[in-house]
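What follows is a single chain, given as structure tokens, in the form predicted on its own.
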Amino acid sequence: MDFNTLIDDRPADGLFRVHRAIFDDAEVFEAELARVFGGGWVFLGLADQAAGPHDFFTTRIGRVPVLVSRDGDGSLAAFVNSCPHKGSMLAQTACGNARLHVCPYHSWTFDSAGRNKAVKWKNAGGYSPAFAQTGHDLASLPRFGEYRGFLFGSLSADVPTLEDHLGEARKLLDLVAGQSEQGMELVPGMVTFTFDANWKLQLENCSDAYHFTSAHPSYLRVLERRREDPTTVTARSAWDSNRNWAEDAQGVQGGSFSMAHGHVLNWGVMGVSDAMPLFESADALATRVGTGARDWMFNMRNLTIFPNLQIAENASSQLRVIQPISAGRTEMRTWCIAPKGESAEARRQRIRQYEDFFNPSGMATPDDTVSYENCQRGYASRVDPWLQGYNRGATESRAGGNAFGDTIGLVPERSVAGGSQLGDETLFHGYYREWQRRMAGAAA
């Protein structure tokens, strides 16, 4: 298949298109898993995740298994997670503490810095020299960084520096780390879920402000409700506080950049409240870090990282890793984050205001699911192959940044500002503009 026919991008036309085949097409996920997992950066976890001496976490990049493990030097490295013996998997949990991890299969032991220990039963072997001369260590990553927290590995050895791969998105990146001098922890308590829909679906939809209103009515019901009783509120919502969310004269109140390497934010102007949990801080940060990025870390901000990172903070904040299964299927593993040193009057805030909009268990993520699967039965059609979600926001979309991201010294290659109901469609460009370059064999 010829996976560059999957787009049809015409910038000069003003026309974005993408081939229902892309989300339902078995042989294009199979590529995918090659060429835009399998090729490039891809997000694996927090270094808080292995915080002290020994501590490890397993992940996965596409179905390659991964452990991230912090050796006793406190070191952080990642490694396939698979016995070089016979291929069994190794570290058999999401996390723990282990000096040594020892193979279930056959008992081949390696310590925390990936290093063989132990061969079961060596010496009575009968190896031959070749064997002996052999490394018998875990294999490493080809590529594994770091920047404030959050790691990353490639399983190809050709690809940019992770600096080069992040570029302007390090300066929202820092927007989520910065909140607390500390930097940013898991609240204790991962989220696991399935979804039978594609992966791309969830990619789009973290950065879509038109299906808000559309997906979620039961929850503005809900916030109208407290609105006619507010003694009965358990949890303040950031959207309710916001109802009238600020504008410039132009009316602006939100947006979208489109940054290199298919990054992409999405973000709506709510101004400085005490509905959110970082209040405490206001003061502190704009000391810190300026008034422009302390104003930043108060809007509402869904941030991709291509191709599986998303971090939301709009109703909490909540950092989301997608795992492909199958064209059809998706995992997603989330977690509540917060600033590290926040008080608890603050962190139950900041969790209760999770609890109610994210996970199977809020009252978003499941209005979300559910039209992830409603699209991706449509995806069998081939009445008409080609999906138009993709064009609202044209005639606003500008070459460069705008006054907006000036404040925190942003410069994506393309950004949209309007009012409420612009919901721009065009920040889905980078994302199949980037997976098109990973599916050509690019280095990414």
Contents of the next structure:
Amino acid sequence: MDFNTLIDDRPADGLFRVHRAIFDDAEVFEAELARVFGGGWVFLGLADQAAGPHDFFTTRIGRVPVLVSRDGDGSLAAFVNSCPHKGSMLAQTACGNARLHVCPYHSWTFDSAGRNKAVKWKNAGGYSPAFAQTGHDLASLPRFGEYRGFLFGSLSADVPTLEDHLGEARKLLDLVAGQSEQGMELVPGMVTFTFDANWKLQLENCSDAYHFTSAHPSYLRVLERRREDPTTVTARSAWDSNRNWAEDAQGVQGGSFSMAHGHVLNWGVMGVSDAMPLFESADALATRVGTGARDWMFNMRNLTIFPNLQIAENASSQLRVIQPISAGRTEMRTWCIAPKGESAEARRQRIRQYEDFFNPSGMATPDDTVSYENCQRGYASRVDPWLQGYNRGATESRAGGNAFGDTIGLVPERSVAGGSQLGDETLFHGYYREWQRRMAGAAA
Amino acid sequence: MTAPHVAELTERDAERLLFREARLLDNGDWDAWLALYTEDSTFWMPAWRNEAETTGDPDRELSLIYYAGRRGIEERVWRARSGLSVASTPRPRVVHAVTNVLLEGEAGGEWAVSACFTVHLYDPRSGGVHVNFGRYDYRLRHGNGNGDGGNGGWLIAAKTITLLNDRIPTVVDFYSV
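For comparison with the form predicted on its own, provide the form predicted in complex with the partner chain.
Every chain and every other molecule in the complex is listed next, the one we just looked at coming first.
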């Protein structure tokens, strides 16, 4: 299959179409695992998930199990979580602390820096001199890097530097990492859910301003009911005090930035509001990072670092890792990400707002994921294989940045700004241009 | 002065209340279900901190659902009925099986009761079948004439749902645990 033919990208005609096969074709999916996930930088986790000496956490790149470990000297490294002896997965848990990782199958042993410390019964094993000369350490990921506590790895060595890969998106990660001088942490309690739909539906939905009032009216009405009844015991919502999504909102209410390598931000204007847990730090942040960056920290921001990291700061603050399982099935690992050192009251508020909106047991996310599954059913059709969800905002998209991004010195490839009813879809182009590039085998 | 009388909960009382709650959820009789809860009741489904432990402090750790006050589950019922949530329409058919009901003691006029649950779920939209399973921990309080009278006067002051299989297929809601 020529994957290039699945994206109909005609900027001169103002048309962008995506073929349904990219969401449900098994050959496309296998190529994505090899080239998108196996051929470029992929988010692994936060440095804080392995904060102390010998701490570790595990994850996957596509189907490949990965172990991220901090050694006794404090250095982080990432390995394939597979014993070089027979291939058994080594670390068994999502996180932990281990000076030594002992393979449960034949007891080969590795230290927290991945070095082989023991091959059981080595001297009596009758090994050839040639075998003794081969290395027995854990296989390191060909590339591993950190940017302000965000850890990335690549199964391919043929990639640009992490700095180049992230590019301008680093300034958007700064808005997350900079909310506390001590950095960010994941609130204890990981929530994992699956949906029977393609992983790119999650990629798109995070960036989709158009769906909000259609998919989430039950959540929005619950907020209205809370406002009418001040005796409510439930949390105030940032959506409630900032109505950039409301169809009667006037003026520029938000927009999008598309950056090189498929990284995308959609954003909405939100004031510095006491409905947000960060409010207690508003003055200190203005002093430390300047009012421009501070105000951006309060804006609604949904950031995707292609292909698998999303940080959604809207109703609360969520870090999501997208794990594709098959063309029609995806696993999401999700956490509440929060500034270290915030007050107990701010933390409580953040957690309540998070549970309301983001959980698969909450009042908004299920209406997204069930919609993904409805889309996946619809993709079975090839009667008209071309999807039309990539064209809102075509006349509003500008090369380069705009006055909003200028306040943090952001120089994106394209930017869009508009009213609450714009619902830009051109930001998805960034995803699919990068997808096309990686699927063509480009170093990413 | 004599100590205030503490109503005595029997295992049979507890079973009746828990089985009735299960039946009301299965039937979608949510007004009657809400009436089993005290106005200040806590409804809590913790998340898991790691492979072995659930989160323990809802103000510092994440929960799947946490409401201090019946108002929270009233909102959920409103949402599920609103017709405004595609995740809630059409609703899965569910059957709750509640077993191993044990009295765990009394403190401050409230009785601790534990139980096990399985909720079999059939989603007519997908034809999919799933089982949620885990443990319930309740605190039951005698209503002394207030609230629902159909349970020997016993009401739910707190319910903790420990969902053991927490890799959640798409959605879990109050009616499916």
